[in-house]
Structures are given as C-alpha cells and as structure tokens.
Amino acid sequence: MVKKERIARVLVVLFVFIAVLIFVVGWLKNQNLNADSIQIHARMPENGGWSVTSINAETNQPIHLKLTSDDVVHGFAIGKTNHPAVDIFPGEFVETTLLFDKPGTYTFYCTRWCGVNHWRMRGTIDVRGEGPLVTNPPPAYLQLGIDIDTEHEAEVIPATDVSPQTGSLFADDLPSYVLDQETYFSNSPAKIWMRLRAEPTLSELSDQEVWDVVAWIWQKNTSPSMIETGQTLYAENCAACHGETGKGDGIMVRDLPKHDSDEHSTNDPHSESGMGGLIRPHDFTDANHVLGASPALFSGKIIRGGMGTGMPYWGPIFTEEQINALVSYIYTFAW
C-alpha cells in the first residue's frame, strides 16, 4: 500500500514537472518570437498618449509592433502609406508588422477620436537605409507667398445657388487662363469671378451667370471620386471639430465660443481668443469665408494646422492627392 502511494506521488510530481516544463518552453519560445517586437501602450493624451513616440528602423527590415490600450479604444496608422489602420482595444494586444522600402521620417497617429487633444497622439518612425530619401517640396502656399493666417473674406458672393451646368454653356467664350490649373489653385472663386467680370468678351453675361462659370471651373478641377474621397477623409478626421455639415459645430468644440472676427484679434479660425481660450472653427457654409479662399490657402491650412491651437497639422499624414480631395469637398459646403 505504501509502495503504491509513493508511485502515485512520483507520478504527480512528474506530471507537474512536465506541465511546468511545457509552460516554460512555450513562454521562452514566445519571448524569442517577440524579442524584436516593440510594445506600445496607447493612452488618452491627457494620460500620456503613446508610450513610445520615436522608433528607429532600417529599409526593408520588418518592424514588429505589439499594441494595446490602457483606457479607451484607439487606432494606429502610418501617414502617407498604404498600411491599413489598426484598432486598439483596452486590455487586448494586437500585433502588426511594418516594412518600409524608402528611407525617411514617417508619422504614426491615432485614428480614433479619444478626446479633445486626440490630434496630439503623433509619433515618428525614422527609417534609414539605401534608396532615395522621401522628401516633400515646399507646399504651394509657401511657394506662392500666401499668408494663411490673414482674413480672406470674399469681395463678392453669388446671390443665389450656382449652376455649373449653366456655366458650361459659356465655356467656348472663356479666356484660356481660367482653365489653367495653376490659376485655379492660386486664386479664390471670388478673385476668378472679378477677373471674368472684367473680361469684355463676357460683358453680356449677368453676374449670376459669371458665378455659374466659376462654379463650372471648380467642377472641372475635381471629380466625383475626389469629392467622395474628400468626404470620407473629412468624416474620419475633420467632422469632430468642423461638424458633419461644415458649420464648425463638431462634438469636440460645441462648448467653445463661435468665431467672431470683430471680437477676436487673431484671424486663425482655431486660434485663441482675447480671453485666452480656444474658439470654434469657421463655418464652411459661409460663402463669404470659403469663396474668398484659394485652394492653395486651404491646402496650406490643412498641411500646417493652427500653430499650437486646436487645428491639427496634417502635412505628415495626408498625401497631396488626399489634401486636394479634402479641399474639393470643403468648397461643396459653400456652393
């Protein structure tokens, strides 16, 4: 009887030893697989933001990331790349692998609106190695010398809704410069209207018909697919502040005072008021504001942001094509 008990005890010890051994081997294997992984914790900006904000990498060498959230749902994405966004849920780890074939500095950011300072959740990946360095030419607003912080109210706006279809009827009578993309990009709709209004060949057109022509010009410089892309980008990245309908009443800014150029000494739509607090963005449905801005000016505002205010800088995030699509969509609010 005693001998059987000893055998049973030995077997129990042996089974426990084997179980522990299996666990340790599995743990060591897992540690080895993830030895090169970078673990990143996402937290609301007020609680620290990304636990890692700077990553060094080599071209064509994979980067393994283990992502988790310590509070609310976040998202992880790399600007100006095709890498899909990754959702990060509290208490759960998700793994993703990055691979860059060109050296340069890439920006990662949070894609989920996690709070009023959500846009501050940015980090960089410095990729070194062979190949042409990813660089961007100076943005158009700098090349054109546009001060994107000055007021840009339109000198004139349409009296009624515009009709690009009607404007197309006068296409053959238009001077060649209005169909040049550079003219479109560097001039506001109001400026183009004033130039066309002064053209002798268009003297028989009414003021509204000239506006129809301007609307047609703007339509020629975009496409339904660009508008659709701009709408998607706007909904995902802009609507929380600018509002779904562009009125500057997004959920993140509803408690802020409205922009009023008579009350605020600064001209930036997201800048601080005289009371030292943030104010709401401009109303994109206000034709006086939107039709007085050129595409280059709007592009500059998107690229640079609000210089330390609530307006994020999107230059490292959006491609040139995405920015142009956003600008095209912004004009639809005012037309």
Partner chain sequence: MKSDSVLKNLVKKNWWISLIVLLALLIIFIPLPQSQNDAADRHFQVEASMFQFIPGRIQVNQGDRITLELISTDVVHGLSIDGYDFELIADPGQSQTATFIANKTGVFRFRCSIACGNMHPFMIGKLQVGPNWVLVRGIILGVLAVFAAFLSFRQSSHIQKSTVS
The other form holds:
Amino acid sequence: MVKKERIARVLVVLFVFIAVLIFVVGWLKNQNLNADSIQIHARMPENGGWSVTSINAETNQPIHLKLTSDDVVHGFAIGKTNHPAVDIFPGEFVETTLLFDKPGTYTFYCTRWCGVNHWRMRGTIDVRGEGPLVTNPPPAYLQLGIDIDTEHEAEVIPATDVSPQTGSLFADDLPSYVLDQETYFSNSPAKIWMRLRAEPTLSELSDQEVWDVVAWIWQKNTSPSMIETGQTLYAENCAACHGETGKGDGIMVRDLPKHDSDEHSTNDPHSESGMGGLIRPHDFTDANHVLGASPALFSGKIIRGGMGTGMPYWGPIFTEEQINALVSYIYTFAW
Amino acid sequence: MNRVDLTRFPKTSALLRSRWPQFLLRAVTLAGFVFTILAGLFGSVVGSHNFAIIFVWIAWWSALKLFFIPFGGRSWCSICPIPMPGEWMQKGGLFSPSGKGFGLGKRWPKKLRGNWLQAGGFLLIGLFGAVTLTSARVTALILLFIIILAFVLSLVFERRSFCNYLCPIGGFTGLYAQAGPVEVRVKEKQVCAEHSEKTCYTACPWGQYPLALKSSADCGLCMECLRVCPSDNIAVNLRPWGSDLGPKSKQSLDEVFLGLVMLASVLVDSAVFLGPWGQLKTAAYEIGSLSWLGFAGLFLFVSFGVLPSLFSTAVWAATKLGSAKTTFRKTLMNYGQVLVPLGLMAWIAFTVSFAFVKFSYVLPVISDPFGWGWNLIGFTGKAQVGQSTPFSIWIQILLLCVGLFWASRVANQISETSKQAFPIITFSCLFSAGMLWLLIG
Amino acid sequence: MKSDSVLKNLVKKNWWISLIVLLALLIIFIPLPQSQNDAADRHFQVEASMFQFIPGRIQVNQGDRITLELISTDVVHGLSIDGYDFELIADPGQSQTATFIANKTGVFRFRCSIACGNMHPFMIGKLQVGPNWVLVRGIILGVLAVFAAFLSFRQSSHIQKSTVS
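For comparison with the form predicted on its own, please write out the form predicted together with the partner chain.
All chains and molecules follow, beginning with the one already shown.
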C-alpha cells in the first residue's frame, strides 16, 4: 500500500513537473533565441501601440526584429528608406533585419490601417555612427514663407473640363517662367492662370484655353508613373479619411460634420461638433479648394500635418519624391 | 432490461477495479490542467494561437458534449483534475485512502443544496462567455480560481461538495448523464440490505449510497464503491440511452430549473456565436457597457422569463389534461425529464456547428502551445478559416430531430394519455424550431 | 415454425421503423423543381467592422451574378463564403470588389477571414441563395420525428400489453 502511494505521488509530481518543465524550458529557450533580436508586439494604439517605441542602432550593424501582433493586422516599415514593408498578422511571428548605412533618426510606422488612431503607431530608431547625419532640407513651404493654415480658395476655376493637349498647342507662346519648376511649386493653378491671363501675349486665348495651358503645365511637372505612385500612396495612407474618391468622406471620418466653408472661420475647438471639434477633411474634387493651393502648400500640409484637425504628419515617413507624387495625384481629383 | 454489466467481463472488470488506469488519467489531466493555466497566463494573447483557448473551448468542451456525455454520462467527472488535490487531502492519500485525511468535513449548508448554484454558475459563464471564450488570460484565471476554490471547499466541507453543488460543468454533465448509457447500480438489493457496514457509502466521494441511487445525475462514476464492496455487488452497466427517464422517475425542481437554464444558454449562445447579428456579439463582448447590460438582461429574460413561462404554460395545460389528482408541481417534476434529451441533443448540434469549423486550430496549437512561434509537430500556421459544410448542416438537423423524437417519446411515456403529452411536445417543437432556425436558418 | 413467428413478430414490430426511415429519406432527398427566375446582376456593399458585417444577411436568387464590395471601416477584414470559393480582403480606405455566381442554393455563412481581434471567430454573416429548402426539409423532418415518437410509443405499449396478457 505504502509503495503504491509512493509511486502515485512520484507520478503526479513527475507529470506536473513535466508540464511546468515544458513551459519553463520553452520560456528560457525563447529568451535565448530572442537575445540577439528585438521582439516587438504590435497592438492597436488604444491597446498600447508598439510595445517598443525607440530602438538604438549603429550604422552598418544589422538589427534583427521579431514582430508579432496581439490583435489585428498591422504592418512595419521605416520612413524614408527602401526597407520593404512587412505585414504582421495576429499571433504569428515575422522576422526582418534592418541595416542602416547613415546615422540619423528614423521613424518606423504601422502600414496597415488598424483603427482611427492607426497613424499614431510610430516609433523611432536612433542610428549612431560615423558619417554625415541624414538631414532633411527645410520643407519648401517654409523656404517660400507660405502660411499653410490660411484659407486658399481659388479666385477662379475652369468652367469645364481642362485639356492639357489643347494647352500644349500654346507652349511656344508662353513666357519662360511658366516652365520653371519653382513657379509650378510655389503657385496655385489659379494664381498661374491669373498671371497668364494678365500676359498681353496671351490675350487672344480664351479663359478656357488659359486653363488648358495651366493644366498642361501641371502635366509637365508630373508623369504617369508619379501619378501611379501617388495613387498607391493615397489609397494606402490617405483614402481612409480623405475618401477613395477624394471627396473627404472616408470611412474614418464619415461620422464627423461636413466641412462648411461659411462656418470654417469660426473654427472653435470647443464647438460641440462631435469629436473634439473635428470636422471632415476638404473635398479634393472641389476645384475651388484644390486649384487655389500650390504644390508647396499641399506638400507642406502633408509634411507637417494639420495640427488639431486629425491630419497626421508625414514628414518623417514620405520621401520628397513620394510627397511630390502624392501632390500631383491630389490635383487629378480636381481637374 | 438490456443492460450489459461491465464487471462481468474479467478484462473490463480489472480495468475498472484497478485504481491505476483512472489514477494515471487523472494525473495526466491534472498535468494538462496546470499546463493549460500556464499557457493561458503566459502564452500568446491571440486566442487561436493559445493552447488554453483551443484546448478548453474547442477540444475539451466539444469532446465533453460529443463524446464524454453521450457515450459515458459523467465519465469526464471520473477523471476531472479539478477536485483531485482536495480529495487527496481528504483521503490522506493520492492512490487510496490512508485513513489519515485532512479536512473539517462540514456538511454543505442545506439551503445551498441542489443544482441551483450550478445553474447560476452556468448562467454566469454564459453572461461573460464572449470574453471567457476568447481571452486566454481570463480562461486561465477562471481555471485557477476554480481549482483553488475546489481545494479550499474540500478542506472545509465533506466529500465533493464543490462538484455536487457548485461546479457549473458538474451541473451540465450530471443533468445530461441521465440520458447517458452508463450507470453504476447494485446487483442484488438483498445483499446490500444484509450488509451493515455500508463501506460503499463511506467510500463514495459523492456522498451517494448505491442502493438508493436512482439517477445517474448524482453519480460521478469514480468506481470507489466497486472497489470497496466486499460482496462484488456493484454493477457498472452499459444501458440503453435515456434509461433514467420515464414514468417512474422525476426531476427535482432545481433540475427542472437547470434544464431550462441549459436550453436558454444554448439558444443564446447559438444566437451570439453563430448568428449574423453583429451588435449582439459586440454587446456580449463589451462587459460592463450599457449594451452588455442589455445583453445580460436579454439572456436572463430568456432564462428566467421566456422559457420558464412557456414551459410552465405547457405543464399547466398538461396538468389540466391529466387526471384530477395530479398537481402542477408533480406534473412539472415529471415533465422536467423532457428537458434532458431536448437539451442534450441541442447542445450536441450546437457543438457540431462550430467544432467542425474550428477543429483545424487544434493541431497548430499542439505545434505551438504558447504562441511563441514554435513548430513542434509541423502544424504551425496550418489553421484555416473553417467552413460549415452541407454534411455538418445535415448532422445538426438530424441531431435536433433525434432530440425532438426523444423528448416526444419521453413525454408520451410519462403522460397518462397522448393528449396530455401534447402541450409538452408543442413546447419541444417550439424550442427545436428555434434551434433549427438559429443553426441553419 | 417458432422462428418463423418470431420473424413475423419482428417485422410486425418494426414495420413502422422502416416506414419512418423511408419517409425521412424521402424528405431529405426528394428533388425539388428548380425555380426558374431570370438571373440578375446584384450589387451589395458589405461593411465590415469589429465584429460585424452590415448587412449581416444577404438574400439573392439562384444564378444571380453577385458583386460584393467589402468596405472595412476600422481594421483589415476579410470575407469568405462557406461553400463558395470566394474571398475578399479589404483594408480601410481600400475597398475591394469581386463577382461570383450564386449557383448553389441554401444558406451559407460568410466569415471574416483575417484575424481582427478577440471576437473574430464569431464575425459571421449569412448569404441565402434561393429559398432555404434545407430549413423546410428540417422542419418537416421534425414533424416526422414527433410522429415517429407517437408511433414508437404506441408500438412499445402494444408489445408490453401483449406480453403482459
């Protein structure tokens, strides 16, 4: 009897011990495996966002990341680099290795929409080491002194659809400044139209023909591949708020009050219009709004974000080319 | 009639009589229980990648309803790890009682007897079901709480008080074990009557006296009586399904209530987990919110209002149709039996509807129990979005029809006339139609 | 002689079982005339959010060409239909559209196919193609079950009476 009891006790202890052992050994082994890599859990911002928000690195020293998600699909990418975006699925692990050759501060961010606060899922990687720091020139809107928060309704808009083809017919008659990239960048289409309208050499053109010329200038400053890049970036990053058709009615903002230009001047943050006074973004298909803005203004808004309006800041994320592509895509809504 | 006594065959008899097979199973389930708690507490927070969620709510919960209860009554109770630590303390030994047990051995308060608390516990599980079912942490904490509670209670109260009066699964299993095909009964009543020591009663962790045992709801199939009976007078019978049900037996009031709670739970669970009503799911999930209160109100209204009043109406009509001497209470206790096959088959059909779909998660969590990215048996990442197939849909329909047939048959057997059975059968039809609509409509 | 009467008895005892089984098989398998209606093009916008599809029920006729547009309103969701080889995955801001022909009748669940949080496994909607004959057959089968219960009870009490006498 006593012998059986002893065997029984040993067995129970042994079995429970094995169960605990599997766990403990697994835990320690996991710790070891992860010693040379950084494990990052992605969670919706409401649940804590990235579990690691700042990473220190050295130039030319690879960092191994082990990424997983605790709730929904997320993505991982590093702003202003060519590192391919990595999708992170709930409960699954995905590994990626980062290598930086220039010191500087990089921003990593979530690439798959994970709720209204998706854009808040960001963290920084501080890369130290030899070599010149990655620096960004001050954005054009600051160089040009454009106040991106003022109203910029277009003074004039085309009466009907514009035709860059028609506009190209008058290319030879145009003053030389119009083909200057600087001119394109710092002027809104409406401004350029008014300047061209005032040119005595173009007085024979109809108003619509001047618009065609402006459209042609805008076309000259972009390319189909830029528009395509812009379209992809827009769909992935902007459409959830600005709407898939640019109407400012994206699914994340559709419960907010509509943008009303009359009421806009009294933009009281304490007004009772829903979520902390937030309103829907502008309608990009509204020529009045878009044709009154210069590319520099749009890129400024993208870089800086619209403080307090809910528009995130994309400065640390998009390269200059990407922003230019986005801007040229935005104009396609309005033409 | 038609019973096969397993103790008559040397092999099965040895298997049941020896403490080793059962002991080993208990040791394994206890280790599995500990493992499950660890996985739940420290593993992945994503349910589909956590052993605790998949094994408790898909593997075990399905096995209980598809295998243990329909083919073994309370067979799970005989290997359940939850009361084990406490019982070992009470007995003073892991393998067999040493006589040096520990525990205050108090009697369970009379007012708290019966299935009432179990029914309440089951309702609570249902009210918080959306979170328990999907959060590994909560699942692990509940398991931990239950095993600690069972341990503490067994130190204070005698025998398996926790199993008898508190365990929600015990209530569920016990209720439907009445329809199960296994029973422990005495062979010759005379032998027991002449035996003055009642060793079987002393040994029974469930506090049953086998000679008086009528319903398999009360017997945990632990086989202790078989082992201590000096006259080999205990039979372990395989019997036709539903043998406990019939004109000669009846349900106590708490069993009737438990039966109704189970019907309400399977209806609400089907609506929440299988239905297309997203708001209901959100309401069930957001515990503490206003919408959750609405959900809880609806759940309790179905459990305490809709089903009891429908059933009472049916029973009242049956009382009117019966002979003059019958009372409402008597009729209620008789017809309470109808709820057993009705509920059992509905639960099985409900289980079929999700177990088939979600089964593809089981092997992957064996491959990676904590969701740490392991791949022990090569199944990690092999889980698919399950589909319900026409096959599983027809199985569900047939199961519900069997339940309805069975319930109607029991109602007929109990009734004095077929006319008297009519209201109860109408109730069964209504319930089955509701289930059918929720599952396949 | 004796075995013959036992057999007869058995047949007598169990004739009703064969009858019920026959009827049950008939209810399950009897082919129904296909309703002839012109296949139409149907367009549905399904909005997915944690953890529901709106609309949660879609009803179409057999043969319809169904164009589904999946719009995710919070996180990435998917939509796959049981029994149909059809799946859509949509990010918020990037709604996805695909077309299929509803050639199978019955009620099919559609589920979110991309893990989207705790209640994801229960994010379910229903697509009904044509009338739900399976439900109708199930109900008739249920009526048969009740009928069978009466018969079986009558038979067994008959036997009991006859064995008693």
